[in-house]
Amino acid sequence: MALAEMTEAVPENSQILAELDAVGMRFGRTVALAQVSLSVRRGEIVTVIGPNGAGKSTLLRILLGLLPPSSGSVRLRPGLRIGYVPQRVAIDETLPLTVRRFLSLAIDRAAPGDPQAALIEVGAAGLIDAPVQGLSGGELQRVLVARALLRAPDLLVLDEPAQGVDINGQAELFALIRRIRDRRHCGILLVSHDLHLVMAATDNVVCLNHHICCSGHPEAVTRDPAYRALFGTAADALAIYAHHHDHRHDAHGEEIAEPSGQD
């Protein structure tokens, strides 16, 4: 995977797999990211949350080396293997493509994986000969995770993995992600735009809205009246990092102070 020009190496004896240091990104006058710093360690699940347009996809593209930042730096552990689960995959409906063939296209000669074993690991063994176009949202996400695992990743990056998956499927998918972390001891960077999808087993939550508004360990909020009112019954079962915003952003990403007491 090609890396951005401003990428450096993390020391080999460090547990940090990937690290962004004061990363900024501008598109013309628009600020996509400003002074964003975060890291993912081996065996750690980091969840980045934030509204649509907050810069989450831009952050991932920079981390994956697909986009050079305007400022700051990206540091990766030498030899780091990244498995990426994209937000969506466009496949021609007329293309005769089975899951077996789809996975075989992702096999890395340097670390050849077994498609059937990968499907077994994600709980989708029976799908190997199914047409990709006929998969449900949850089935496709499992196949995409299996595809990423074929790289034997040190770091697994998932962009909005619950998109197009029903609420039961979301819970199963998050449980699967935790099992993968526990079994492989890899680092996981998970991106979502919905606060209520932050899973209880997340080790660190980063709230992004062009810059990092807050970060830390997730906290249960089932007893918080404001969050219960916002998320309803979902607040009883899911963990959310509780925080207060003292500002908002204009169309160009610039901060606008909020009056005291507003969220």
Given for the second form:
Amino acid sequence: MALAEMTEAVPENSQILAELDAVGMRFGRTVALAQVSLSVRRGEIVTVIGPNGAGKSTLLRILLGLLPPSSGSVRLRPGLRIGYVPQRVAIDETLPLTVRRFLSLAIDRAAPGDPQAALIEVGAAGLIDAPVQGLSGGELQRVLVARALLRAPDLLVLDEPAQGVDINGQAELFALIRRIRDRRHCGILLVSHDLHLVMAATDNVVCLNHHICCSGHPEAVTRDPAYRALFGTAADALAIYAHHHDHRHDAHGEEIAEPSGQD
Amino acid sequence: MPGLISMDDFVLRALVAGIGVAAVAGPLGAFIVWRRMAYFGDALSHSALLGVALGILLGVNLNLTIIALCLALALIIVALQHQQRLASDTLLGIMAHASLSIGLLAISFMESVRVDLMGYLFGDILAVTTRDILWIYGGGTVALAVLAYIWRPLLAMTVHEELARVEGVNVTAVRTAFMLLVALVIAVSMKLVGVLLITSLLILPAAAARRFARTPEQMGVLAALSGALAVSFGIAASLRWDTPTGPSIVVAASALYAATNLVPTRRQATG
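Could you output the structure for the form predicted in complex with its partner chain, given that the previous block was the form predicted alone?
Every chain and every other molecule in the complex is listed next, the one we just looked at coming first.
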């Protein structure tokens, strides 16, 4: 359980890399986030799921320090190195930029990485001389992950990594994310509005719809009424999908709750 | 023949000044193109006329007033864009034409001072003085040095601003420095092509360089070269056919851009 109990500052020897404590965010009168608390530990994959517009990206931006929260606090382990995989990268066609050069932008004195080695780690070694603008969705995601890895991150943060990637590519991508965690033992926080495959690749799930509806291990969350209320029929589709992994689960999706906003 | 020598002199000064401006406008213009800021360049350069009026009114050095005004306007634009009440291009269009019109009004009120309005609007490169050249090369050297210093972080935030922030780039400082550079280049190049045409000197050479560049740095250098070529052609054409020099330079730069599009693309062998 990665939620809510932690209020003290992150101690040096703790496994906790980053935590949000009762974070709230308003834009004018709109409440984007209310009382959101969560933490990511070393070696743990935490997935934030929720419908479009639920405040997932806002939450990431607050954790990354790109946006100051209206209330609550963000605590990072001192000296924490974050690797960030943004949701969209739109580089103007007029900028002549190879993958090698794109990756080298992440390298500095504190993170003297090797672009080729990072590409090999994400299974995209052949792309080093390709122009960044010509990459497919799946290729671009791998290159972005490689760039994040060049920072030798303690915490890897991915915003909708599966977006624009075909279904086979998504499975490979989540397998890659798990492999990175196993190999580097870093913490991983990822955000998705897509339920498919996410569940299988994660240790902790946080359902977000402006506030945290429910959280915990994927299996427990998928049985939570709040989760079913949030995702409705999609949750049932996922229950069928999860059936292949979990034979205690009932495959029938009888009680279809109304997919409704919470606020 | 003394007449011939003096003509050579002003042509030489024009060439030296034009090439100096092109050397800075090239790489800076590449960033304007990559960051899709052509409208922003327009808004700033059009406001330069207001800077001229203010400078004359206050009796302050015109270059300094123009730089100060461009920078102030740049900061205002950034602040307004943050609020996002209006689309960015609408906002920039308003700023460009409002400041140009206010500048024109201000100058029209100055009956006591003779102001060469056409010169400020379309440039008067053949009237460039040695003092102007010192401004261009002094300002240009500073601008290129600053650009070289911020090149990497500026490139990183051009590729993805939030990613650059997470990776430790001080985005606000770099952006402000970049705007200061644009303001500086506008101030020193106004004499050459005038406030209405400055943006073309920034974006046309960079656009012409795109097809031949394999790296961002190559594109910056090639843009400087193509700008210098356009200035030379423009001045030559202007002397040959007695056309206005500023527009001639811009036509030369456009022709150069068009010509690069006629060159067949090489299949990239090595990438």
